[in-house]
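Below you'll find only one chain, the form predicted together with its partner chain, shown as structure tokens.
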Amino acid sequence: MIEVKHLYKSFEDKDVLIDINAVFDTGKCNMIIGKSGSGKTVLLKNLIGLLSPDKGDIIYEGNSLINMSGKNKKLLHRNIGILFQGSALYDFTTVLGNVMFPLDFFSDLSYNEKLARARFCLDRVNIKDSDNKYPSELSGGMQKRVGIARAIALNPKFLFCDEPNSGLDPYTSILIDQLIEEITKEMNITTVINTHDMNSMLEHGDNIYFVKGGTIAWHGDKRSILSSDNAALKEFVCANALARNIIEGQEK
């Protein structure tokens, strides 16, 4: 479980996050949704410690990230898997090399055990026969899947995904979403997903935070999102034709 308490972040004189409070539960797909530029990526980067907040705190299973020593932070990072918006695969090494990389650095397993673990992760995301390809030889969807395999290689307790299905066709998006949800439930991890994809929210949003103007404007789950009468949320949701039809149908 991750708790966010009174988090503030601004750049120069622009306030991006204002008093954010949220709780992300274990074993659930937690989602941060909002328009482009609303501060989702900034919030995620604060959560994982790539940016430090101006005020407030982030609590990982009872341990405050702000007061954590450098050593404990490193240990925490080994329990965090991240899928970046652009996949961020290492292009100096192959698909297999990418998944082996965290294992090489941090596990005491023998080479064969590491190989087995890497193969298992790649199988899990349905990447086969591509061990020796380089990231530039993969399609966007495959890169995302290899990114997920790398993120789960060390059996993380926390998984962060920044727009896992941006730039993918609807079908591949659904596969990636399903994969993330399955992994979350299987491994019982705390997953936080940034998205503005309506499908993802309606299918997998167990715990949704809607960010607007730097604050949490709405909080709920996939069942309540279409029946909410929060004006800002409605406007955001109705940008999607399907959702608009449903909501208009409800109102009649």
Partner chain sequence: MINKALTTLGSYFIFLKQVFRKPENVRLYLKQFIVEADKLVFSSVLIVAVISLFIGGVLVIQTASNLENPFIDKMYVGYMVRESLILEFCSTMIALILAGKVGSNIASELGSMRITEQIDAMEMMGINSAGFLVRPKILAATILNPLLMMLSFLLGLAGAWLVVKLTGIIRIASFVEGITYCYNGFYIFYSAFKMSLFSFIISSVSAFCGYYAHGGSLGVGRKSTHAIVASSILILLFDLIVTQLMLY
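Next up, can you give the form predicted alone of this protein, since the form predicted together with its partner chain came first?
All you get below is the one chain by itself.
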């Protein structure tokens, strides 16, 4: 579980996060949604530790990230997996090399153990017979799967996904969503997903925070999002549903 308490972040004279309070539960797909510029990406970066808040605290399983020693932060980062928006695979190495990369840097496993772990993760995300391929040889969906395999290679307690469906067609997006949810449940991970994808919210949003103007404007789940009387949330949901229908209509 991750708790966010009274979090504030500003850049120069602009307040980007204002008194953010949230709880991201273990074993659930926790989602941060909102328009571009709402503050959701800055929130995600604070959670990961890429940015430091001006005020407030982020608590990982009872331990304050803000007050954590450098040594303990390194141990925490060992337990964090990240799926970047563009997959962010390394072009200079193969599929297998990408998944083994965190194992080479952060584990004491033997080469054969790392190889076995990497192949297990690739098999789990349904990537087969592609060990020696390079990222440029893969489709966008396959790149996302390799990114997920790399993110879970160290068997993390926490998984962060930044727009995991970005650039994918609707069908592949659904498959990636299902895969993230399956892994979340199987590994009992605290998964936090930054998204604006309607299908993701409605099918997999166990715990959803809607960010507007740097504040939490609504909190609920996939069962309550459509019945909410929050005007800003309704506008956001309708706009995204319309955009998705237009995109799907163009692809038919």
